[in-house]
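As structure tokens, one chain now follows by itself in the form predicted alone.
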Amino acid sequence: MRFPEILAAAFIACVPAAHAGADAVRADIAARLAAAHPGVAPADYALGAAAFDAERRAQLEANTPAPEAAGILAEGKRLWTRKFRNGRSLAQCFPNGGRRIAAAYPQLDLKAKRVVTLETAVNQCLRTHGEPILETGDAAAMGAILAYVRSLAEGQKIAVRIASPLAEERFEQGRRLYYTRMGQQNYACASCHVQNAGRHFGDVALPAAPGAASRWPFVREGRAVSLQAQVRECLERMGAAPFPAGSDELAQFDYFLSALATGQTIRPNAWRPR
């Protein structure tokens, strides 16, 4: 499917029937994708566009590891282990020095009733120890840290489970945002990544929603592009004003997409062309 057909298809109603819980939403999306692409294994959704495009997959394999990833990971490790003025470090704020923790983020803070993303947890540590917090959208610092911490969980299965009424509520908020038409194009994120996943927009296949939380950050032009940054870029392409970096809305997107990807393995820092 090319651009004119995608444009028409995007106007098909894409909001599911009355919300029936996270498990039902996951099952519905999985069934839609399986019916549309019976030859694609769900685990391959983590490959993004390459899951549906043999040429793109070959390019991805030829650029693995991503040529610029080593420098980003080195900077991320430096920032992660850098001593604060009180002698502590980011690594000491997290269990096991941060190894394997990324698979459990984002988390729900039951006391604050808020979704805590990995970015939020990093800044909570900095704030606790009297250090300046980082801009969530800063690819050079926060992006490098995320790339490094996600690399420490590579191959781990995402484990964001919806197991309480509050978790269901936050998942539903993320789902609603994902299925809401926005901007001048009148698209929803689901228009491309659920209804039309695997079809082509221009010369690139559209990635499937359940893989989004597995593959971030990706490396593009020397930068680590986080999941929140990807959502902001997509909103801009839709002609919508993106939610501010670090906002509750982006945390809800993160929570929804990570819950969709529960059970998939983390495959961070992959190459992606411009």
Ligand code: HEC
Given for the second form:
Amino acid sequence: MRFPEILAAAFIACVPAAHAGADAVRADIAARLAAAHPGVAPADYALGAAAFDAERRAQLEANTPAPEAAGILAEGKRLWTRKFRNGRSLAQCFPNGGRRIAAAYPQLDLKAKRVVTLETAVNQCLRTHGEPILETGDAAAMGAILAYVRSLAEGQKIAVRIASPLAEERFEQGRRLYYTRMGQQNYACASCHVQNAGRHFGDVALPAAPGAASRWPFVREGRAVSLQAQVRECLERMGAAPFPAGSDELAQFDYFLSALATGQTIRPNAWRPR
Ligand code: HEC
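Could the form predicted together with ligand HEC be shown next, to go alongside the form predicted alone?
First the chain shown before, then all remaining chains and molecules of the complex.
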């Protein structure tokens, strides 16, 4: 059965459960996926559609590393180490020049009670040093920087732990967004990426939610597509007006998906087709 045919049934299952805490949410999603796809190892969810589609997997392997990734990384490194007018640089704003930091993002700013994404942290550094901030959704500059700084965490395990009441609250906000039907198609993210993960939507197998935060930015047609940019693309697919780049809502999606992916390995700059 293909995805649109089972839509009605999916929506019944898609009603958000009463808030049960991050661990229970993660366990519930993991159990559903394991039951639906016993042959797919959870570590493979990070392959996106390729986890469920042998042909796509062969294409992915043939495009690993992504052909355009080297150019994006070189540009990202240039921007990361570029001297500001005051002689400082992005690299100097972060511990170890930014090595192995990406695994712990998004973080919580306990004072401001806000989710701080990697994009926000980059712009905070620029602002502190009197430099113009970057468009969060700009693939050429911000995308390249994300590609580079995430490459400095290659092989690390994502570690966005939900271990405080504030963290639970922000996780729950992200979860609620993820399970809310939006847009003309009346889909929730979860309709595709939890309830129907691994089924075909058109020609594409639907990626599973717990893998989403591992491989980004994705390299699609030579561009670095951040997690937030990917979420905006899916909102358009849903016929919903995408939340603006840099919005709190996109930060909440990022936080929720990164917490779900905790324990997955960071392997950024993965090829994805148009
Ligand atoms: C109608 C089905 C559908 C809905 C609803 C949907 N997506 Fe997607 N999503 C897709 C498809 C199709 C892809 C691309 C698969 C491909 O070609 O690689 C995708 C890809 C993704 C990816 C990249 C996964 C990877 O590793 O390649 C992320 C992250 C993602 N979606 C998040 C979301 C979020 C967040 C929402 C809700 C705002 C959402 N999606 C809603 C169908 C959907």
